[in-house]
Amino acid sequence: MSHTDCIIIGSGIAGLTTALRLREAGFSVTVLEREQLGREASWAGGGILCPLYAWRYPEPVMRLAAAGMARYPSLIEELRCKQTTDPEFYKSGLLIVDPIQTPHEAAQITAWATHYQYPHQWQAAEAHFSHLPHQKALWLPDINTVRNPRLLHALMAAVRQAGVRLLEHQPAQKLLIQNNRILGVQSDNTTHSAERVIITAGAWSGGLVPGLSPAQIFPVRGQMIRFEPAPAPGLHTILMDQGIYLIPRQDGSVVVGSTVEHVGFDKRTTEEAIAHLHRKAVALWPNLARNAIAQQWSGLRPSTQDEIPYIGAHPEIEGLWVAAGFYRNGLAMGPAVAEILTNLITGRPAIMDLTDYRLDRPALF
């Protein structure tokens, strides 16, 4: 039996800057991860650092996923300092071509730009691409990006660094409990004892969380697409149409993404997804027609039935915290949900109202 102050179940964007916080508070942190670490939902996506058409998400949503991305400017810091893997953060604006499907939604839009401060215009597509037609898109120049298997690459050898213990292939069977409080993890044939545990599982979690059912965390298939390197002049910034975006990376390859299949825990790919985001992608970009397919992907995103994550402490079982649910959006959640972790959890003040995201809210109990 091994003994830890914390432990975390999970090793996505919130579980390793969640153990980076808690290390640096004091505490004794290992996480468990039920395969390769770092290789499900936060390493498949596309690294947009921003919700996608974040006007149409429930308002806690946006409210969560903004103070992730406030955050993220000195999380970068504080991995360079550390002379870990360039996470290749920059800010590469969004233009979303198909912003508005309703006469209301450009006062929609400009509402959620000005609360939220993002600078936003609104421009003809064929000002930015000229093969572009010409309608009414949406430009958002200060959206910042992030090549997201680096940034985990950057977090695990950061943690590593401060004395975290990572251990892969470890899954959690199931959690300890007496009297209503937490005494460890069972992962196959290991006992890890500690008086903190903090699920944060990913697609997972309803499986692990007691009174949660895989039902009200249920994964949800995104298919994606990596282009070789695209002939000068370069795709220059985030294009997005009907659904589908088109990333660059700064060594000129471009990210295509995403299906959005309800198919359970099959992370197969398809050829006919393949075929559909290639498609899309030379429409918006025709440059990528003489490019080959250099890899393609899925990740499951952890979703809930209402979008709004959960995060907190469990209502019923003292030394359980929970924070899982992020659907796409868990990368620019990932630093606020860590602080609001590591705050509950030291007593420090909160940075702000959990009462939307509570376990026990309504739709569950």
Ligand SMILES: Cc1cc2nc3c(=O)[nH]c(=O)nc-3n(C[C@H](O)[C@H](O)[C@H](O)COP(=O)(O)OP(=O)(O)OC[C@H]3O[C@@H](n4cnc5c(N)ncnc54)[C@H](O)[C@@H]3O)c2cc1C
The other form holds:
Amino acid sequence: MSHTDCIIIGSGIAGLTTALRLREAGFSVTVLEREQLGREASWAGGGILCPLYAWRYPEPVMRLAAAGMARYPSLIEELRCKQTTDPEFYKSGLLIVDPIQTPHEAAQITAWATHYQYPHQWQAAEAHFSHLPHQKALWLPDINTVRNPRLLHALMAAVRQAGVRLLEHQPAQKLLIQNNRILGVQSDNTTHSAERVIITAGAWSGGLVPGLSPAQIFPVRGQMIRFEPAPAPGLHTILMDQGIYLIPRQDGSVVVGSTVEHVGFDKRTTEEAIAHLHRKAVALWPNLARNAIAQQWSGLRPSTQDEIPYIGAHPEIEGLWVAAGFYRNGLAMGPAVAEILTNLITGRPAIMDLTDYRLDRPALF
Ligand SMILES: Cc1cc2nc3c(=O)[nH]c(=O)nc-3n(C[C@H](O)[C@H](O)[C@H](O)COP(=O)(O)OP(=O)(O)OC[C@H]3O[C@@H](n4cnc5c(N)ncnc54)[C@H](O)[C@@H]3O)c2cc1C
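What would you give as the form predicted in complex with this ligand, now that the form predicted on its own is on the page?
So here's everything in the complex, that chain up top.
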């Protein structure tokens, strides 16, 4: 039997950033990962640090994403000081070719950008890139991107340096609970005892949290491709149209995503989806026609019925906390989620009103 102050279940962006903050707060921390460390949704994602068509989301999603986005520069600086892998964080900007789908949408966009103080400009799409159609595009020059597999690497190195125990191939199989108080976690043949357990298990969280059902947090598959770097002229901003986005990496390769598929816990990639992404990508940035596909993959976004994550203390079990259901925006939200959890656990003031994220909010279905 091993003992630690806090056990975190899951080593995605939510688990690793929380491990860093809890360790900083003075707790001993163990992270249990059922598979390889940091290889699920947080690895598979695109790394755009802003929700896509952000103004279409419920307000609690926009708010949490904004809080996460605001915390990135200091997180990246912290990782840089620890001399970890370079997460390739940079201000790529985001050009949305088709931002307006309804008569009221331009006003909604202006309200969103003004409220969160994001510089935004309306531009003729073809003025930005001459091959694009003649329509009113939205340019968000301050949006950042991160190369998320590298970010996870950097976070793993940082938490290890800080003294966190990272255990892979250690699935949490059972929460140990007595008299409505958490005592630890059972994993294979090992009992991990702890006064505090935090579930950050992504799409798998629904099956772990007492009282939440797998129907309340469920997987939504996203397939992606990455084009090999090609000769200039390269792409230097994120380009988005009709739900498909192109993300330039700093080595000149271009990541294209993504599909939105309700196929359960199935992470296979399909030829149809790859062909679809390829066709859309070349239509949006014709130079890509010359580039080979270097990689294809998929990941399981942890979704909820109202697209709002669950964050907070378990309403009935003392010592149990949950942060899951970040759907398409968990990378953007991560640093804020870690701070929210740490403040809850240490009793510090909350950075925002958390009512909308509570676990016992009414389910929609
Ligand atoms: C294709 C795609 C593109 C995306 N693009 C973006 C983007 O551009 N920007 C953005 O902000 N977000 C994006 N997202 C969403 C983002 O990746 C997720 O919201 C986020 O990664 C969720 O993080 P997480 O830590 O909650 O889950 P995960 O990263 O899935 O981590 C959960 C971890 O828990 C582990 N686990 C599960 N059960 C157990 C158990 N019983 N015991 C131990 N460990 C367990 C899993 O193995 C996993 O490693 C994208 C997602 C996908 C799939």
